[in-house]
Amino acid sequence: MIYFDNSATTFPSEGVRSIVREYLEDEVSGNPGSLHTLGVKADKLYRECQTNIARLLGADADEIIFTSCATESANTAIRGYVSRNKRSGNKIISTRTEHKATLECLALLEKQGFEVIYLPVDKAGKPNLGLLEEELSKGGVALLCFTLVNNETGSVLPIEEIVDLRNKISRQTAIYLDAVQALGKMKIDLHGLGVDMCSFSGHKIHSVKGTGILYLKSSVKIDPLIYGGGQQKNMRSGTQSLMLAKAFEKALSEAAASMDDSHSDIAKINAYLRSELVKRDAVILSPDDAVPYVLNVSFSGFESETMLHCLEIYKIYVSTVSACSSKAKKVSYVLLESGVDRKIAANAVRLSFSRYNTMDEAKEFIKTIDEIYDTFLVKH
């Protein structure tokens, strides 16, 4: 089996797998509200985890707070904030090419009475900055909503650049950003890039799902979605999963550990499947600029479903658009936003890559296309 669809999902390593194991015996499983011995060894650990999870991702221990998935943290950050602020202003800075679990937080909150800008992208997925001033300038905006980097596509947010303006312009407007792609990929300092809140999901980058992760700025304050117990500062009642904790503890200080070796390793990959396609008369999607995790191309011939089910009978599993638009069969959002042509776009295939990837699947991989295309094309 070769599979190059981590951007949907990743397969949990052998240390998490590890871990959760460990985490489930009785000695670790007490309810860390408890009072009880088993209660305090468990929340000791708990907030050991949070620290050592803060650390990784430059930030204090107490702006982590753990979710169930990336969605929970997006829908809390973004909906929790334009609820706790009311006076900050009415109107919301964002793109199309956001991930669901933005754009219908942004489409509930139009419905709502907020509005909504949606700043244009050019073809490497960038927004226009240039409007983003102008927005900016004319004030009123409570909150920018970006992607750090994009699950389609892999183009990369010019943060550095956003937040100069936001400081510059409007101090008091909030930042939220989607850094699912990003964690694993990249060099994350929450507190170096300056921004309010930032999700972050466990099972996309070996560990398992149910785990999530939304930063959460100390000086900024959202209303909770999820009330109850109060756990976790009043952030997110319900009874917290150690081993869950643990698991996204444990992937993410292993990804932090082979980031370097990663990032050459699979950018060779990247950069041999990018020449040896476009000899093949494909069209690479990707902006040169694009992380090297995600390779999005069109296959001159077939649909994007029908390259993707041809793959799957050589064991090698890619993605169309993202998983959470996948069964509607619709062309990508993101390419179409992106301004690429429709016909193009229809024959999208997006390849997604990890640390376990290989040049030898590469390989396979352009091996299978050449056999794909001489057993399937039909020839005029």
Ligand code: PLP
Contents of the next structure:
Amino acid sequence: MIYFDNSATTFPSEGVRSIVREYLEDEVSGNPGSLHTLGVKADKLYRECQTNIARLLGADADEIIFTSCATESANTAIRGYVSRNKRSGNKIISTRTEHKATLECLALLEKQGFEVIYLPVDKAGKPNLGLLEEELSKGGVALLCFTLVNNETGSVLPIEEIVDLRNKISRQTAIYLDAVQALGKMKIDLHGLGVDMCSFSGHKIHSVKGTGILYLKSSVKIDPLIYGGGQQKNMRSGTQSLMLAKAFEKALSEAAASMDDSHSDIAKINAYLRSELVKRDAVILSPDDAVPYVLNVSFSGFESETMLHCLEIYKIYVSTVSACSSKAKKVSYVLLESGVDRKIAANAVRLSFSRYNTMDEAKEFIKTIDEIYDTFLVKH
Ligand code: PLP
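Could you please show the structure of the form predicted together with pyridoxal-5'-phosphate (PLP), as a counterpart to the form predicted alone just displayed?
Complete assembly follows, chain above in first position.
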């Protein structure tokens, strides 16, 4: 099997599996909220986990909130911020190339009376910063919502410039950043970046599903999404899972330790695939400066879904549009918004890599593409 669909989800690493096994087999793992020794022990381990994760992300331990997934983190951040900070303005600025986790929150807020300004993006997926500057200068902007690495194209957001503009023009505007596809692929220093809220997902970095993080800067106040027993400083009620927190911590520390080597290996794989695919008349849709972990490519003569299923015959797994909406058989809205011609976008396939992929797999992929063209392409 060749698994090139790591932006959809990843397999738990061996290290993560063994942590999960260890906690499942622990018969009396306490509730971190309990006052007896088991609870105190669980709470201590939980806090250690928070501290380690915070250190790896350049944040403070009490700024790390454990959630079930990045979608929950996005909902908590976006909806919780505007609910709590009503006086900071009625406008939100974003783009139409965000993940649905953000777009659907924004659609809900529009129904509630917020004005959402969607900045156009260029062919490389970058939002128009001139327009951002103009809109910030008009005032009344509560929140900016952007994605650090686009899940379909790997396009990287110029976040430093965006933070600078916010700091220069509109300090009361908060920034929410979706860093789901950046985690493990680039160094993240949250305090250095200067964003206010940031979401992460464990299952994209070889943790298990059910593990998410919300970074909430200590000076930023939001309303919680989930009410109950007041766990996690009232920001996310519900008994904490030490096992899931540990799984995230393990996945993140493994990703951090292997990041430099993995980046250069994946960059070589990406460069090889790009050069071989263009020889076969494929159109590369990921920008040149995208993260190497994502390669969006349009194959002539095959619609996205047809190519996906042809590859599946050879046990090669890729995506069409992002996984959560791919069953809807639509052309990627991210590509269309980035100005890609509809016919080219209709044939787009996303290859996405992790540190476990190899050059041999990339060579096998190219061989398979040749075989698919020889076997399945209807010649006129
Ligand atoms: N944001 C981006 C950029 C993603 O790629 C995804 C998952 O595909 C999400 C958010 C949602 O993550 P989760 O599956 O953890 O809710």
